[in-house]
Amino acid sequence: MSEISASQSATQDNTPITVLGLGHIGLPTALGLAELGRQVIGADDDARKVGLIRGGDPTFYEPGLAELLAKHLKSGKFQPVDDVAAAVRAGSIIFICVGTPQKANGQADLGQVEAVAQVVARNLNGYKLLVEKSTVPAITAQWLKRTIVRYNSGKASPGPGSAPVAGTIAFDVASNPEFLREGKALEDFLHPNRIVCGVESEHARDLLVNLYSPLKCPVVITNTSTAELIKHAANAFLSMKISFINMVSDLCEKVGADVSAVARGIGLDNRIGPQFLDAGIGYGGYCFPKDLRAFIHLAEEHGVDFSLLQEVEHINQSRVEMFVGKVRQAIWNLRGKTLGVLGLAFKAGTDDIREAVSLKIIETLREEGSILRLYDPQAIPNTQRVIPASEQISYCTSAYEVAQGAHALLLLTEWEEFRQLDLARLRGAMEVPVLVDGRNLYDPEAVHKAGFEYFSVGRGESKPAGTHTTTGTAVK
């Protein structure tokens, strides 16, 4: 393993880019590197998702995507294709963004990247290199690089630094994982504070150096299995310090400690830090759970025992009871009563409500027989198709209009417009003044104040209702 500056690297040259996928990794990946300058064609096998690309929408929200998007359209550095065949003839390095969905075993399915490795070997019509930027077990680049080989009738030859057979067309594998955040992809694919490259010769080595020669960030190179296991690793590493918090919180509330004071107080030490240390309802997402599962399963195929992980996902499939329980302890019997939910997405900044640990919480109070107002700024759409409209079920256009007539809000995901709240106007159109905060993003002091019977995770036990009340905001 080696690492260099990508800011040291050769002149940037102007190899043709493919980007296979349009989804939440594949649209901020492709326009990223339009913005670098590169001229990019992203493909995506679904033609209605590639008509609304065109027509400006990406599809999903994500903070800055559709300003990148109509500017690329514009300057015609990006464009977006439903002939995924043409899309790998045009580039001469193809990015693989597909999904790589979890199987019932916990196995990543890795059907959509063969697929994808059988239409690059029928139309190699030159020298490629097919990038893995989905999230893929290790060796999995092993199995791309016999596809294409199988699937080309011969004429494929992996890699320059191969010498290839006289006759055939050389290509390359690389593995080059994305580390974006959901709500900060293109502040993450645009700032890095790293790259990581897994290659198997000089010459791929040079070309995604060269790509990545405008960002000043350190440049891991490694081989292919090693920077396939540095992306579940990372994922794996950041699940257990919120799995670990999260325990550390359930004992804070059994000692009357503060689970906030202890994660700054193990936060500022340098070996350890801040970031994931705040105790909660626990994670969800697209790829914790899932890069979690794959990472145990691909464990135990080689008789490696990750018992640890097993643990950490444990602990976070038993937050939705926790909080249930939480819930319980503000108001008693939960069968109708009005519970106002702010926020259904897994995380601000998305409209992503996949794995998110809210849809469990919300399914579990209406089978208790709660009655469910929600709301969200940019998920109710995705959570309509999912969860519909009922007796029991409505959706709101506020937050305020969530909190008419409930016996308590539920507080499930930390979007900055439920930090400005006004909380005199929340108390006065609720029918009971309690909140259960589930990201403890407001100081209890200042709900109390507000006139709430506060309850949130890891800070102790809620004092009875003041009398008091005020306005503007509470937060931590």
Ligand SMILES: NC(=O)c1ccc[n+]([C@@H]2O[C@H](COP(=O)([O-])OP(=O)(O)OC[C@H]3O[C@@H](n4cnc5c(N)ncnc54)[C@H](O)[C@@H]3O)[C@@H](O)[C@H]2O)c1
Given for the second form:
Amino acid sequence: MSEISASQSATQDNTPITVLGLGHIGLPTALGLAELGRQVIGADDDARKVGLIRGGDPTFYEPGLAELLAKHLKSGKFQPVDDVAAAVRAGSIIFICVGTPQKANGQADLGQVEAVAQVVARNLNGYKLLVEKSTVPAITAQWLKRTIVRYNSGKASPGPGSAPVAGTIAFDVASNPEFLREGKALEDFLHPNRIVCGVESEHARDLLVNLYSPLKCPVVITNTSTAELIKHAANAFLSMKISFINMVSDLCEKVGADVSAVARGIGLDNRIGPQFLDAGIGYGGYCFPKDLRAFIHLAEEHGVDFSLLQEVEHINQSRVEMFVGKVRQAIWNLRGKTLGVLGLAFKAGTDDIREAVSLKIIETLREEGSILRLYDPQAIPNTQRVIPASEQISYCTSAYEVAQGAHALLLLTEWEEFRQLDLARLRGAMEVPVLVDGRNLYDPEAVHKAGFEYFSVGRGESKPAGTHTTTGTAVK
Ligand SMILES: NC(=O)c1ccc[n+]([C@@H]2O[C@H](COP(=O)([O-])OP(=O)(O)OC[C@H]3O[C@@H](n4cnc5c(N)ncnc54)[C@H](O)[C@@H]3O)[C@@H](O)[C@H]2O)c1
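In place of the form predicted on its own, the structure of the form predicted together with the named molecule is requested.
Below, the chain from earlier opens the complete complex, with every other chain and molecule after it.
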């Protein structure tokens, strides 16, 4: 492994870059590369999606994305197409940004990755660097190499820039995992902590270092398997931090301690760090649950006992019941009670509801017979597709509407909009002033002052207004 600065720039290359897959990673990547001054062709086999993108609709919510799309459609630096083969022929560096969902056994499903590799193989009209940006298990790069050689009628030859065997076309495979966060995708793409490049030739390394040269951050150069493993290890470690603090929060509730203060007390230690120490309903989203599963599967496949990660997963899954238990503790019977739900997206800043814990909580409460009034600043259309409105489920246009006649409010996503709510106004609209906060978004004192009975996570016993005491409150 070596580390070099991305600012050690080689000359600016103007050959087009192709991005395959225009989803939550592909579209920000394509537009980020256009912002770095490159000519980018973005291809997706979903023609309807490409049509919308061409018309300026990113197809999902991400702050700043619609504006950047408009900018680079206009500048001509970004060209969305649905002809994947033509996009492959046009590009010299090809980023794979297709999905890697989870199979029933937890293994990563690499069907979409193989499909695009076959298209690359059949359209190899000159040297190409094929770059994995999708999250894939270690040794996928070796399968990509084999796939390209296998499906291109003997013309391809893995190797650096110039063809190693006469009459063949050279190609390289690299791993450049993406670490950006939904809700902060553009910020993270343009200001990364680090860039990881797993390469097998100096030529591939130079191409990637040159590409990222405008970004001032460390570039970690490794072999491809190491780069692939870095991504899974990073997501597994972050999941572990969340499950760890969630167990600490359970213990805090038993002994009357305050998990926010504990998180601050341990997070100020540089060796631990303050991030990913927010106790709550657990992690969800497209990445953490499936990537942790895939990492566990990889370990099992290779005979490595990584049961630590199984426990991380088990703890996370138990958070739904933990939260529903809190709701029961707050309002007793759930059947027939009206519950206002604030937040559907798996996190703030996105309309993504894939593997959102909120949906699992809603499903459990629905089965228990509660009447649910739902609101989210961005994720209602996506949620309506999987949870249609019914006698038990209705969608509202604001948090205040959600509160109308409710026996409790449940806070499930940490949107800034919810932090700013007028608590007294909310309380005034409710049948019973109970707030169950799955994200510890509010200051207990302020909520009590507004007249709520407040239940949060790991911050001591909640009492009606006037009788609440907190322990170990953090000094900011
Ligand atoms: N979402 C995140 O925050 C995030 C972060 C880091 C890494 N990743 C990884 O990036 C990858 C993509 O995730 P995503 O969230 O962007 O998924 P996504 O489902 O939003 O996007 C995938 C896109 O690939 C397209 N596609 C599928 N097969 C194709 C084919 N044969 N040819 C062309 N296009 C094809 C789909 O139509 C879709 O638009 C995954 O491996 C994921 O784990 C995601």
